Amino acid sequence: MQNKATDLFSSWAKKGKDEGMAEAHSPAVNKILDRILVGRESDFDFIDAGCGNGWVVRKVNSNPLCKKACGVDGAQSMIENARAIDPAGEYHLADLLTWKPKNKAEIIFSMEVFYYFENPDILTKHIVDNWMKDGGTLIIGLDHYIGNPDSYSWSEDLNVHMTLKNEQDWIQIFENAGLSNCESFKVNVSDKFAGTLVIKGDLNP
């Protein structure tokens, strides 16, 4: 029987592994955020889907155009760590498939989360319908995808479900959820790494 990803990450957070995850993901995350924030002129609200210990929320909250950034995660210890680091921040312990924000946001971000869901199309549609403002953007980063063979064993290695899809599959999921201008690109490609796959789409641009 496979473990729940939220239980796995909660156990990691208790061991302090959340800091290492943040450090490992930061090069890709920084480039993804630059893609949507550099040159932006209008203010925005921001939601991090699967926020871990909240480091991206805190980073984005420091942007002068950010009205409010919040995070949501299903791993209890991750949210506990986020609240301990940033007591004034907004962090929600909830199932991403059912949680709805009080106010929709212009930017929805997620890093290394969507493929843990058996039906990422359902998650994407839920986010588009309930989290996003018209004109908003959904952007996600993925290291587990067809095209990065180093990631193919992760599900078995960790004994958790992971949905393995290719670049076009993910674009199709975004389009099926009602997003436009859907595109994909990769960041941090090197001789040793196929790169983080980034999928981006807009709602009623």
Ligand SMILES: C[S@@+](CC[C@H](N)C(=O)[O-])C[C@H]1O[C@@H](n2cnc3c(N)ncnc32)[C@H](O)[C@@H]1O
Second form
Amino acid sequence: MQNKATDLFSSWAKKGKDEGMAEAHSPAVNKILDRILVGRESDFDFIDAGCGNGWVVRKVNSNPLCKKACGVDGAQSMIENARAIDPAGEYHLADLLTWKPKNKAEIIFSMEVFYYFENPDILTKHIVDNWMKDGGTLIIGLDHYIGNPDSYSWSEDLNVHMTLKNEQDWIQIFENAGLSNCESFKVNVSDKFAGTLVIKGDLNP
Ligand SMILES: C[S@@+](CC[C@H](N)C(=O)[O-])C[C@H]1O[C@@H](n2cnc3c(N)ncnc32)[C@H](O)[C@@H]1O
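Switch from the form predicted on its own to the form predicted in complex with the ligand and print that structure.
Below is the whole assembly, all chains and molecules, this chain first.
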């Protein structure tokens, strides 16, 4: 029997491992955020899908063009940590597959989350239909993908379900969900790392 991803990450958050994860993800996240925020002129709302302890929400909230950033995560201790650090922030404890925001947002972001779902297609469609404003952008970062062999054992190592797909499969998922201008690129490629795969798409641009 596999562990639920949200149970695993809740136990990590209780042990303080959320901070190490934020530190490990931040070089890639900084580049992903630059891609959508540098040169941007219009203001925006922002939702982080699978926000962990909410570090990206707090970072984006400090951008002058950000009207409101909020985060959603299904791991209770992750959300408790987020609220403890930032009591005034908006952090929702919920399953991404069922949660819907009161107001749709221009930017939906997610780092290292979509492959924990058995059907990332269903999650993507749910987000496109219920979270995104017309003209908005969905952008996600993934380290577990076909093309990064170091990640192939993670599901077995952690005894958690992970869906292993390649770059083209992920683009297809975005297109099938109704997104346009779908593209992929990698950040932080080096001799030792195949890079974080980034998938991006726009709704009714
Ligand atoms: C690898 S962590 C990444 C956290 C954060 N994005 C970061 O970069 O620090 C994956 C996160 O996805 C969340 N998650 C996984 N499945 C989920 C689900 N079905 N609903 C809500 N959150 C989920 C986990 O609880 C965990 O916090």
